[in-house]
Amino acid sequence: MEGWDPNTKSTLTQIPLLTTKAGPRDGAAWTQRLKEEYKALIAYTGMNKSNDNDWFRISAANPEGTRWTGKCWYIHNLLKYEFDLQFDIPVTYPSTAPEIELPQLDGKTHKMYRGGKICLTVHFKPLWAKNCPRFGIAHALCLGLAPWLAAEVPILVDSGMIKHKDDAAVSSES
């Protein structure tokens, strides 16, 4: 953790770490891990809500816990952009992180590959892979969507790429 902001730090010390070391195929050992995520989601949200730092909202997919789908969003000039979020738990995890989706956003940005899923692969994927089973889902929130984000939406909306929600339904009436 050396190098990293003192704001960072700190949130990544509040999320609980996992334990459990289980994928999608491994029956009651994954429901074990499902339950631990949960629980780390859980304290990330609620933290995030009582520094007044709300920026997603997300869940199971299916009952399996393998897809996820939500929102997240980021202020930039004091406006809200707001994403759909999705991804899939890879067969291989928690030895692979999974691949974060933002699927409006797909072809605008070169810091994404095809289907919208954001770039990972030089800053999170090796911190992931150090850290492997002890972070889960809420960590590649953390780690990797948000500092995404913040990179990349105010370069999105400065160049033009994304436009606000409000901006684009008065552009469409006129």
The other form holds:
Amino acid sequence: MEGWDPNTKSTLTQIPLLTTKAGPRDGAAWTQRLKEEYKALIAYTGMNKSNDNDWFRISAANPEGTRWTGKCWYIHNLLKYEFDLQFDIPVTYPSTAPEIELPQLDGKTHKMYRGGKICLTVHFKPLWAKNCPRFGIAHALCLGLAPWLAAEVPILVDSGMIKHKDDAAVSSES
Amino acid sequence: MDVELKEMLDDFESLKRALPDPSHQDSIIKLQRRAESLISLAQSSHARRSKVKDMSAEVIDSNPYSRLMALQRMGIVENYERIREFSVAIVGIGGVGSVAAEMLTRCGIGRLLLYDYDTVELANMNRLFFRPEQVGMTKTDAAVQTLSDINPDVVLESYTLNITTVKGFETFMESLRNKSFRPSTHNSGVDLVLSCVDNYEARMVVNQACNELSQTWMESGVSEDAVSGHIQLLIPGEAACFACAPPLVVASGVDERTLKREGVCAASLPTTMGVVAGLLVQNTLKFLLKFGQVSPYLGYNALKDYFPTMQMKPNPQCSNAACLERQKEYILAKPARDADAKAKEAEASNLTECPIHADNEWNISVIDDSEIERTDFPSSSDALPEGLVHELPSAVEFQKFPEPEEMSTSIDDLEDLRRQLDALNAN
Ligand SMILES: [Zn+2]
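Provide the structure of the form predicted in complex with the partner chain, given the form predicted alone shown above.
Below is the whole assembly, all chains and molecules, this chain first.
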């Protein structure tokens, strides 16, 4: 795992791995995969909470479990910046990872594709490909979104592209 | 605008009559002339040519197909007009797809199916095709606007959707299966799918659809540093599919470690994208109209002007189930293919008795396909030709890894699991 910080590495190894290689078009096998996704997400969320590093909420937005929505946040200079989080499970999942979107930041940073899809590091896709089908949603959040927020939120804040919600409230009142 | 200009002309006329002083006449006539030329300009700007019933080879200024039909006269293409029977689906109407669509439109392709979910932005203006006044339109709508103006003979279908989602994929498949344009015995209603998307995820989706439909397609790509690209022909069962091996890309020669990625996602150049679109549509025309050699893989290294080629056999251990089915079918169809090839050979030997170009004064020889040096094509696991690299690693055999304990124990009901996560999310 070249190119990853030790923190991400140690967290990743604690997220349970998945075994069923199935996508949303695979019927019963997808239900089995979905159960594994939940187990990994439950373990990861619980782990974050007990490490005092709670940083996202995610849940299925439809019964099929093909669309997920939630929130994620990042603390910078003691202030919490929160964003909507969403993604679809692609038909070729888990061969391809979900493309994580932060729609509120669309157009605010170069490190993003159209539609608010975050631009992952060169290390993400190779690691995902190598570990197919053992990585799931929890791993994508840990390896994709967490490092992205850590790298981009400080830049977005310092450059004034995003404002803390309290500041925004003050400035809109004045 | 025409109406207002005509009213202005009338006003000038009455002004001319009303003014007794002849010294003003000249300047009024000048104004009239200017209004007249504005009227003709306005008319020409939205003059659309009418549809053409048959492609004519007649060499006159008003024939949009004369230079294309000349390919037939010169003996390059046997039957150019067949192009009107073909349907081509273009997935991704960006820097490569939009240019490919324009080329095929100008060539008089029968029908184009266009897929994209994006809108035109000012940031796209470093590439060809889209214009600043189209900013904000969906790429599919903007493309239809321009393409139908260029050539009203082409049947255009546009689909504003994301093919990677479950719903988008269903619509995508349905549109490919539709055979209303030309009846066929094939699974699909299109002759070729061109993938002009900019990411691995979408390519894998096109691969999935084409493997399921046994649909031949061509892949195209430009690297994120904008200095290399490639095109690839994929025939399900016969050639490697996109999942048979990790994607093959041209090494740009730039050291990955010196490439500065801070603050940027991808670079792009109209030149590299134009070159790749040109290579892609050239291969498309050769494939559809059956002339020249269709390239199985052609790379483009812009820094060195190097064009590596190669060919890949399908991987019998491919992770894509539909690919394995197509491979099986291809093997089963071998006797029929061999018989076909024999019949063609016999036909060809009859033909050589009366050569087409008897007066070959330049001694140009037409090389038979079988004489062209055939390299033993590396299978996915073998070494690659110089200048090509795999973009991603292969999946590590997962049986080797011990099954994590957490997965095999505790609750195994989906609803219970959902509730458990909700409970965690609630506080
Ligand atoms: Zn394959």
